[in-house]
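Starting off, we have a lone chain in the form predicted alone, written out as structure tokens.
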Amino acid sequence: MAYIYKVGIAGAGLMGSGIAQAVSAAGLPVVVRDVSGELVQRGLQAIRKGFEGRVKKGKMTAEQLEQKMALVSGSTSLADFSDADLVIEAVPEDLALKKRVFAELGAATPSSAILASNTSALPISAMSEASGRPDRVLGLHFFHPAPVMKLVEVIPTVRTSQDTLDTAVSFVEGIRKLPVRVRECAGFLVNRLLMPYVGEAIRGVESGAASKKEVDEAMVAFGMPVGPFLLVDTLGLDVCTKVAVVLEHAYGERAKPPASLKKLVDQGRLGMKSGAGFYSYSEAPEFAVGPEAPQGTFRPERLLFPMVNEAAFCLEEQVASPGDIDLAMMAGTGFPQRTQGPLHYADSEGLDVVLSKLKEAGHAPCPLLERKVAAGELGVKTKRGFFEYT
């Protein structure tokens, strides 16, 4: 296992600057590179602003802020990655662009350097081949906001060496984040489970079963930090739509995005960053997803059971272990800790109940879920489900 002494960030945008802040906060030097001086300066300003917020909250001193900023440098030249031990790509979600960046990074960095992508859904294997050193490439998927969110999905490809994986896990732990190893697949783990949850929320409102506000309030009452509509507005509807397209291509009908997503993006309603999304944050009128007629009967399980179903598919494909799935969803989405995660939640509700409700709602259940119910592994009540109970 190697050690990481210097980190490069390819891309000074929202995620790139956030990752750079997290790295420098842990005491490692980091160079942020983008294609123009203006973009680089904007990224450096975002990093400083992030640290200033911590100063205002009393979590660090002004002197410590300057010490951390001294670890950060900006550049428009790939040559400044020539002594980096790790470079994390954080450019827009376009596979052709990312492959081009990885080819450039492969030529500009030492052969020993690890190259990582922060992509949220695109195939890392394709980028690794473009780098010319696929054994030194993997995914390091940070979550927004990167300085705050603890989870990092660590995604090796079939070509990633064990040394690369071990070094990456150690690096993530070293910057005080929580690494969860995920087998490469479309959407990886957290986004793959999150999209059925969001999609069902939108479809429920489209059908008139509930209002946006009713759904969001119900999910917050369940224990989620924000409701699905506010979450999508925060993440950006364009970002969510790109992930949804990747998932639909990989998983077919069960991952088909709701019609409202594309309508909103076509209207330029991208969420908070554009002043309007599912909700309005400016003078723009509200967007009518459906009849907006509260029924008073909305139940959180309508969104949670499709999430559990996709988690079962992930288990069947060995994307991650049951414990890591629950841990990732709590750390990456704020799934309430009292439930211990979606798979523990399903065990407490009863896998027979989950299966019945999925079929009733017209969802195609995962074969693993059907096999567990057929075998009498129903969860807590039978002392065996996704987990064992004593």
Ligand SMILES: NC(=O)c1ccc[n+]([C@@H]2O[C@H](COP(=O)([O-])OP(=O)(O)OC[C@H]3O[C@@H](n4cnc5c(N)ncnc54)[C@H](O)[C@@H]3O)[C@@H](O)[C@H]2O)c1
Given for the second form:
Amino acid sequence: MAYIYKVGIAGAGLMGSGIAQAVSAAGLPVVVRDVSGELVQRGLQAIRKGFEGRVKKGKMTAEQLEQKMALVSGSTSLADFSDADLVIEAVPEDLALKKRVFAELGAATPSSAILASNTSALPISAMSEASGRPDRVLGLHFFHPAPVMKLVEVIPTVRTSQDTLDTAVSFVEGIRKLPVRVRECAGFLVNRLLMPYVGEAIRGVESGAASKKEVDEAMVAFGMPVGPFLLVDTLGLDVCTKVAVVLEHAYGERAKPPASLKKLVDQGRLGMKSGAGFYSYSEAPEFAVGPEAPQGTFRPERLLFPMVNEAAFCLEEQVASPGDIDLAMMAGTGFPQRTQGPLHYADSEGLDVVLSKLKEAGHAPCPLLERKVAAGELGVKTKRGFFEYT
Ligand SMILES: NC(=O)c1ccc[n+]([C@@H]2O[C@H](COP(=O)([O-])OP(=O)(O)OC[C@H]3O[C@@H](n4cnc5c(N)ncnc54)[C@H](O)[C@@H]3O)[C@@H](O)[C@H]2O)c1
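If the one shown is the form predicted alone, what is the structure of the form predicted in complex with this ligand?
Starting with the chain above, the whole complex follows.
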């Protein structure tokens, strides 16, 4: 296993600057590269602003801020990656661009350097091939805001070496984050599980079963930090649509994006950043997703059971272990701690209940869920479900 002494970041945008802040906060030197001096400066300013926020909150001193900033440098030249042990790519979500960047990084860095992608949903295997050293490539998927969010999905491809994986996991722990190992698949783990949940929220409102506000309030009452409509508005509807397209391509009918997502993007309503998404944050009128008739019958399980179903598919495909799935959803989405995660939640609701409700709502249940119910593994009440209970 190698040790990471210096980190490079390709792309000084929202994620690149956030990741750079997290790396320097942990005491490691980091060089951030973008395509123009102006963009590099904007990235450096964002990092400084991030630290200033911590100073204001009394979490660090002004002197510590300068010490952390001294570890950060900006560059437009690939030559500044020549002594990096790890480069994390955070350029826009476009496979052709990312492949070009990986080819450049393969040539510009030492042959021992690890190259990681922060892609939300694109195939890391395809990027790894372009680098010329696929055994040193993997996914390191940070969540927004990167300085705050603890979870990092660590995604080895079929070509990633064990040494690369071990080094990357130890690096993530070293910057005081929580690495969760995820087998490469479309959407990886957290986004893959989040989309059926969000999709069902939107479809529910489209059909007039509840209002946006009612759904958001119900999910907050369940314990989520924000409701699904506010979540999508925060993440950006364009970003969510890109992920949804990848998921639909990979998983077909069960991952079909709801119609209003595309309608809103076509109208330029991209969420908070554009002043309007599902909700309006400006003069723009509210968007009517459906009849908006509150029925008073909305139950969180309507969104949570499709998430559990997708988690069962992930288990069947060995994307992650049951414990890691629960941990990742709590750390990555704020799934309430008291439930111990979506799989523990399903166990306590009863897998027979989950299965019958999924069928009732017209979802195609995961075969693993059907087999567990057939075998009498119904969760807490039979002492065996996704987990064992004594
Ligand atoms: N925004 C999120 O919430 C989020 C969360 C997790 C992962 N991601 C992923 O992170 C990646 C970056 O997203 P973002 O939101 O930071 O995008 P962004 O548009 O804010 O930043 C991308 C930056 O990359 C720069 N860039 C373009 N070509 C480059 C090149 N050849 N070399 C170096 N820099 C280059 C751009 O100028 C820009 O500054 C995407 O793959 C995205 O899917 C985003």
